[in-house]
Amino acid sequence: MGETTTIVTGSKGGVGTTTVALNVGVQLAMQTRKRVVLLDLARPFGQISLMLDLNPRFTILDALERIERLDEPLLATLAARHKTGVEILAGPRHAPMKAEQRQSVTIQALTRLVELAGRAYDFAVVDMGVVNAAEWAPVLAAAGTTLLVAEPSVLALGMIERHMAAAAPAGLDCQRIHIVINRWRQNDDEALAAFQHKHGRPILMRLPNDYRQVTEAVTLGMPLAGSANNFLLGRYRDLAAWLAGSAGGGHGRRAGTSVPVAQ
C-alpha cells in the first residue's frame, strides 16, 4: 500500500473532487519541495490540463499503453511539470478511444500505474472523480488515504454512507477513508454535527465556500493563490501538511486524527 498516495474521489459528482485534488497537490509540491505527481483519472476527460491551463505532450492513455513496460524514468518523462513544482500526468483529451487504448484501460493496469506512481514520487494525488468503491476497489486499495469529498447537502453527505457501504465488503479499510467538506458555510455546521454524530464519521476538513476566487483561477488557468491569511488557501495548507506530516509512518492517516484548524 502506497502510504505517500492519495486518492481524491466525490461521494458524487459535481462536488469539487478535481478542484480538491488540484490544489492538494500543489500545496504537497509547494510546502514539501518534493516530487509530487498528479494522476489525472477522472472520467470521460481530464480537467486538470484545463483547469492549469497545460496542452501536455502526454496524457493517461500513453502510459496506459506502455504499462508493461512502464518504470519510473519512463513515467517521468510522460508527465508535464508546472511551474509550482507539482508534475501532472493529464486526463485523456479526446473521445472516442482507439481500440488499442480501450484494451489498455483496465483496472489492473490503472493499479499499476497508481502503484508505480507512489514508488517514483516522494508523493502521488490521483484524482479519481466520482467510482464505486467495490468496483474499482483494487485502485483504491494501492493509496494509503482516500479522501472523500462532499459537500453540505443532503444528497451529498447521504452519497457519503452508500460509498463507505460498498468500499467495506470490498475490503477496503474505511478507517483510511477520510471526508473533506467542500463549499462550506458556517451555517452548515449544525447539519454536519449532526450527521457525524448519527454516522460516527469524523470530518477532517471543511473547505469554505469561496465561488468568486475558485471561478477566478480557474479563468486565470492557475491553482488558488493568495496571502498567508486567505481563509481558503490556508485549508488547502493545512490538508496538505496533515498528509505529509502523515505520510511518514502511515497511523496518522487513521480515522479521527485531526488537521490543525478543522473547524
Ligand SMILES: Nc1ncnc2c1ncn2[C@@H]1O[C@H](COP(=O)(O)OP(=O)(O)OP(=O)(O)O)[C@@H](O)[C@H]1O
The other form holds:
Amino acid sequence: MGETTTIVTGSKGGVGTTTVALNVGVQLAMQTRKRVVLLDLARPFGQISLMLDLNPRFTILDALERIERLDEPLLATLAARHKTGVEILAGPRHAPMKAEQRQSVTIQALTRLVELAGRAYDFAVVDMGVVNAAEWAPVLAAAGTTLLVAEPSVLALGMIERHMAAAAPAGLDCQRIHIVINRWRQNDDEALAAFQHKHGRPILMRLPNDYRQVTEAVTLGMPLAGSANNFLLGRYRDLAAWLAGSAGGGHGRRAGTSVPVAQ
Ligand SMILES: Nc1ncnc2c1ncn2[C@@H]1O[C@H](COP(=O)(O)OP(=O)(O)OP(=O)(O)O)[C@@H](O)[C@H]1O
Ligand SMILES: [Mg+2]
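Now that the form predicted alone has been shown, please provide the structure of the form predicted together with this ligand.
Following is the full complex, with the preceding chain placed first.
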C-alpha cells in the first residue's frame, strides 16, 4: 500500500472531486517541492488537463498499453509537468480511443499503475471520480489515504454511507477513508453535526463554497491561487500539509491520529 498515495473519490458526481484532486496535487507540489504526480483516472477521462490548460503528449492509455513493462523512468516520461511543479498523467480524449485501447483500462492495470506511481514519486494523487468501492477495491487499496468528497446535501452525505457500506466488506480500511465536505457554508454545520452524530464519522476538512474563485480558476485554466489569507486556498494548503505529514513522507497520518487542520 502506498502510504504517500492519496485517492480522491466522490460520494456522488459533481461534488468537486476533480477540483479537490487537482488543487491538493498542486499544493502538495508547491509546499513540499517534492515530486508529485496527479493521475486522471476519473471518467469521463481527461478533465484535469483541460482544467490546467495543458495539451499533454501522452495519456494514461500510453501507460496502460505498456503496463507489463511500465517502470518508473517510463512513467516519468509519460507525465507532463505543469508550471506549479506537479506532474500530470492525463486522461485520454475520447474520440481517438480505439476498442482495444478501451480494453486496456482494466481494474488490474489501473491498480498496477497507481502502485507504480506511488513508488515512482514522493506523492501521488489520483482523481478516481465516483466508483463502486466493492468493484474498485483493488485500486482503492493501493492508496494509503482516500479522500471521500461530498457536499453538505442529504443526498451526498447519504452516499458517504453507501460508499462505506461497500468499502468495509471489500476489505478496505474505513479508518483510511477521510471525509472532505466541499462547497461548505456556515449554515450547513447543523446538518453536518447531525450526520457526524448519527454515523460517528469525523469530517476531516470543510472546503468553503466559493463559486467566484473556483470559476475564475477554471475559466483561466489554472489551479486556485491567491493571497495567504484566502480562505479556500488556505484550507487546501492545510489539507496538503496534513497529507504530507508533519514528519514528511506521509508519517503521522495513520488511522486514529489527530487531524491538525481546521474543521
Ligand atoms: N469550493 C467550491 N466552491 C464553489 N464551487 C466549486 C467548489 N469546488 C468545486 N466547485 C464547482 O463545482 C463544479 C463541479 O466540480 P468538479 O468538476 O471538480 O466536480 P466532480 O465531482 O469532479 O464532477 P464529475 O462528477 O463531473 O467528475 C464545478 O463547476 C466547480 O467549479
Ligand atoms: Mg470530475
